[in-house]
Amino acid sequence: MLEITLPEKIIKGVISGKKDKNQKNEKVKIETILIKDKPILQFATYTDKQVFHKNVEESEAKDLIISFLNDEFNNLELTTEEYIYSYRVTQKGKVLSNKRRAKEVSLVPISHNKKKNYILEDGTLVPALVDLGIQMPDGKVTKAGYDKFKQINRFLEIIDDCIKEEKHLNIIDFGCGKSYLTFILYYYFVEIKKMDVNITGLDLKEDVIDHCNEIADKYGYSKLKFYKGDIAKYRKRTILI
């Protein structure tokens, strides 16, 4: 076990620096968040495709936070309400630290029990949320489709956190079939990203694909185009959009 001192008050911190390249954490994100008015401390773990949320006391974050160095990542960043703590293990198992004062830092903590802060924020239209029947036509995140709602803005920050500084992307969605999702993530390269993208959807049904090629051009999406074709012939294809 590693011998480290952690600050107390923890705001925010960050693990990275992953000991194997094979392994399947990528980062772990560290947010101190008010449950029932109570500061907890809730750690986002980040792999290729998700992100696992766990919160827990600060007592136990210390160990877990510990845990993690011991066991994956070699790099901790923390930030408290005066200083920021950055740690390093080396080959040797050795802890390095040292602090910097903290400038502008939110001192405030996220609390969940007001509104989130998500991409696609409740009250600004999305044609294909609509549609799903997740917002009203003004906007507005229908009660029913809550749930959905917050899943497919956890998919965009998954997505967010990959993207570095690409301003160009050209996509292939396999097996699209009706693709609201693919709609979606359209709306949030081009219309918040600002990004030029090209998106290419796949599939079998003929049916299908005529109506998702109605329904982009209902949105006025220039560069999202659908196709029929099979996927295991799809390298023998020429497709130009």
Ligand SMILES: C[S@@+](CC[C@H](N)C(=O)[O-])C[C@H]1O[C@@H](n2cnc3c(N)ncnc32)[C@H](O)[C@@H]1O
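Superpose the two forms; the largest set of C-alphas matching within 1.5 Å is the rigid core. Positions refer to the first chain, counted from 1. Since we're looking at a predicted model, the values are computed, not measured. Compared with the form predicted in complex with the named molecule:
- Once the rigid core is used as the reference frame, the Cα position of residue 137 differs between the two forms by 2 Å or more.
- Fitting the two forms on the rigid core leaves the C-alpha of residue 60 displaced by under 2 angstroms between the two forms.
- Residue 94 shows a C-alpha shift below 2 Å between the two forms [criterion: core-superposed Cα displacement of 2 Å].
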The other form holds:
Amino acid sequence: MLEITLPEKIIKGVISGKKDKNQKNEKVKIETILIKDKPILQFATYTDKQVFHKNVEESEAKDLIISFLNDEFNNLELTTEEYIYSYRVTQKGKVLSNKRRAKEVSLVPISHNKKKNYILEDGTLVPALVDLGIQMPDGKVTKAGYDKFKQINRFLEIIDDCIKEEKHLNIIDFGCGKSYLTFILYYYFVEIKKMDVNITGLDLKEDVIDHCNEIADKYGYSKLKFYKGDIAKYRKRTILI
Ligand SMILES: C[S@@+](CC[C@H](N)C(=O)[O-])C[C@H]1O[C@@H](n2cnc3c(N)ncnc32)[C@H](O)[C@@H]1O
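Previous: the form predicted on its own; requested now: the form predicted in complex with the named molecule:
Below is the whole assembly, all chains and molecules, this chain first.
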């Protein structure tokens, strides 16, 4: 068995460098995903024609990574919030490793210029995002929610550019799904911009709509409503943005 110490809180990774050029598996990609609010590591093993997915708990992930390095691959790269760790298994079975700072992964950029791009900073608590598994109760972004948090911030930047003198808005989110963006939109207009907004989310999935309404009720978001329905059949007069 290889002697190797792996970091905690892996966000993503890749296992590559086939030991045998005739082996079936080409590479393995690793990603932390959220299943029922719990971070799980998803291993995607690529052959030349197919991808096989396997979800494992964090506690089992290290053994699985090490078994890939023992049996099939020589290279490993793992990204955490702070560092990118690289490992290489030599022909003699030793493991060489190094780490470098993960530039992309910092949610609050170091440079002052970039900082203005983030409307919502890591640590700014948006209660509904806790229910959706993106933030911890102290406002810290969960590792599984990290990509979504970046997407949310980009979305807010775009919305911020569109807003001029409006004081009141009616918004409909067609195909709102889990409504990460809908909740953040409500938070942005009501809590940050102090505007009067009505937001409607529409989706075909009843369970998702019920869950969204529960979260909206829980936080007293009285002007945020979710309905089950088909976009094609929606008839209410609404301003679209
Ligand atoms: C990819 S998800 C998008 C979720 C969300 N808007 C976002 O950006 O994260 C697309 C959603 O559209 C919904 N959808 C697809 N066709 C629809 C239709 N005809 N009427 C209502 N919802 C629909 C699906 O149920 C799904 O939840």
